[in-house]
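A lone chain, given as structure tokens: the form predicted on its own.
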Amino acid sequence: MRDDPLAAPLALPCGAVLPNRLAKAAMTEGLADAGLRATDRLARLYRRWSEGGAGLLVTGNVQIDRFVLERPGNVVLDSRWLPSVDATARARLADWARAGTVAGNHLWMQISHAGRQSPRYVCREPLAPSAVPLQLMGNYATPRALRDDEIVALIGRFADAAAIARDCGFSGVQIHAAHGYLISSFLSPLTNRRTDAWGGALEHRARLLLETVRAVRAAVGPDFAVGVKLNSDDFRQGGFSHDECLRVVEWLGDAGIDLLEISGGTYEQPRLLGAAGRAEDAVEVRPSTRVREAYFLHYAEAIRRVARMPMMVTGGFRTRAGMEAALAGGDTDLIGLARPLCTDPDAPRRLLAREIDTLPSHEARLHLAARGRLSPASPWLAAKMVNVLGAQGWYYRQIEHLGDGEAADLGLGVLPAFAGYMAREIGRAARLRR
């Protein structure tokens, strides 16, 4: 049998070997219990990805800031609030780190703070570097600009938060900055406004990122593996752009980073997930991009050329071809898959073993479900609605049955499913409130 390029090794500037060049990307699985923490479900469900086959897999979002949620079921390590970082919490992260690294795997802890991107039913005031608000369905509040020494003491929580990750098991952190967070928030000059030392050119809006990229790397020691989530483009005209990506990669290269993802979009416009936003400030995807597989190929070929980095490239991979012809081509070392391993979290083992050479799909049928319930006179919003977050709102629902020990559910509907999920978001939320 002919060398398999997906089963080849990685080595990483840490010193690490990743035992392929498969990787589950980050996607938030809202599977914490009511004090923030992680639980059995989360050791479950990641056992499950670990037999899989990937050679890493990256949390979902573990948020450094109790207050300012992605969603009410995410992790918590905050080095202010002693249950999400005692003897008891401590011990689960434990749990999930061994269950989640059973085959032999990689498993880090991505690391994130939502910024303005925490919803009105979580967090009734969220932080942001200027007061620019999140305008989309009326659910989320206008942030609060944060002070200096507040930026620089959330620095020292990203740092102890990987501290903690790699005390308990875990083989590496990610620092997420991309996708509209609060460290994408800061790279991109339509959220920050800010004429500090963290606002106006480049290199003051990178601070942040680059500063806490510092501190983590000076809390686990050189020998842990760092990464870093960035976007390739916000696709927003006037936000953080492609060419100042370019430039942000340098710096990194100098930061000293194990692994560079890339990826795309934010809330506004959500490429990461292979859909548009709004079209009034829509930047245009470059057209070789389109009738490439994975969204963000075009992109990665620019920064390939500046990285000093392994790289990583995430969406749109759905067939072995199109892995290969990315590996060999040199615009990525490592494939990010996320949705498919929802409903096969076998894929990558049967990927390996050449038993499937095409992963599972089902945006187009969840897109075409969800098309059937509007009126060709539907607003922009409610078709993204049902789109998008009735996709996304399918997808949770089968990573809680693969967390639950059971098989996906291939026959949910899509608005049963975004319903249902809102439902349990918002109960969570009440409870966390109270």
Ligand SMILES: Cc1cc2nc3c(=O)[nH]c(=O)nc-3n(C[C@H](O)[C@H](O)[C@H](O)COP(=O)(O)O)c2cc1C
Contents of the next structure:
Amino acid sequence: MRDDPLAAPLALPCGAVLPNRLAKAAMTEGLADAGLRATDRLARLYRRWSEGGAGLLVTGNVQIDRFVLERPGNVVLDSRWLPSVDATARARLADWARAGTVAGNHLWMQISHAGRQSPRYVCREPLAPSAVPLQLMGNYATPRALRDDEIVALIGRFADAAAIARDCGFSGVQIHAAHGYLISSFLSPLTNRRTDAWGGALEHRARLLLETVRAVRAAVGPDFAVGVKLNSDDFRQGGFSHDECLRVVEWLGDAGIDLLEISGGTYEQPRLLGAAGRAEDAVEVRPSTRVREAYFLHYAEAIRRVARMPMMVTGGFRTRAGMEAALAGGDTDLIGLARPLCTDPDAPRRLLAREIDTLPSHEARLHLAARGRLSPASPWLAAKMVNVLGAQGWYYRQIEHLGDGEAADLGLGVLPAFAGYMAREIGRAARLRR
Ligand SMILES: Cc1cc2nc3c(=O)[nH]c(=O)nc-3n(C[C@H](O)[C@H](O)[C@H](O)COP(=O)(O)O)c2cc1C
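Now that you have shown the form predicted on its own, what about the form predicted together with this ligand?
After this comes the whole thing, all chains and molecules, with the earlier chain placed first.
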């Protein structure tokens, strides 16, 4: 077992040591209570994942703005709003952190602002660099462009959230700068049309990210892990490109982070899930040179040449052979895993014990089920989106089962999962608004 590359520890620049090379990537849980605080269900879920053997667990996105949520069940850490940072909220966070580290793994909080990708039923006025709407089935209101003073205040709130995460027992934070959320939307010239010091040249578009990293580092100190999740490419014509990603990674090296997680895509092009978005502005994904199962390895190879921090690549890893090849090729230091851990939370432990070589994968079945029922040729964006959201709803339901101490329900159909997900989300959002 000593020679197993998946079992090798990884030392991070801040001094922390991850016990192995398997990481659970962030997955939004939707398990906050009506006051947007952490719950027993979250603690139970993360205890399960901690016992599952991954060296690092990253939480689903915790929001720093209580009005602009990614989902109505997000945990919120908004330093302007006392109930999200008071003694009760902190005690719940501490329970979550304790439960999520029982097996000696690391637990990082992903901190995020949903930006323009906050659904209409949650938020009537999303916030963004510019008033560029997200046109997906009418589900997103036109965002309001942030004022300069609001951007500065948001940076402070990221830093406050990171300090609270540290005080409550999380061993690190990950700043979400991928997938089209606020920081990612600042990076893209398609969604950032500003002409002030936060828009235009890449240096200006990257300013929110880099100032957030600096503020977070100043708030947590040098010996606490700070990571960033970044798109290798937005995969949209005219969006944040792979070449721009390489420049930003160099700057992140100067800023001093402990881990860079590579992903890709936005709601318009959900490449993070290996799915296609609308055809008009798509940029094709280049074939991975080593392991076709992992979506972004080809990009990681180039990023590695400029990255001065350890790297994690997430998306598509399903076999031990693929993971070993990626580690051996030097393109990544950590293997990020998400969907397989919704149905087999013990998969990392079983991989490390060599009980399994392949992770459970339900994606093909889920996507085909939705396509077959909704549109045989699947030419429409709406059908593709229902397809993606149906599969997401299926995984959300499995996360809820784990949070309730139950096993995953593999017999759940994708359309009932989609319908149940939409009904629950809209109901929760209505209660929140009240
Ligand atoms: C149910 C679900 C929720 C997700 N939530 C988040 C999130 O909160 N933050 C994030 O950065 N990525 C999120 N992702 C993306 C995953 O972290 C990961 O990048 C993606 O699922 C690809 O990895 P996989 O092929 O191992 O599933 C989510 C994915 C799924 C399936």
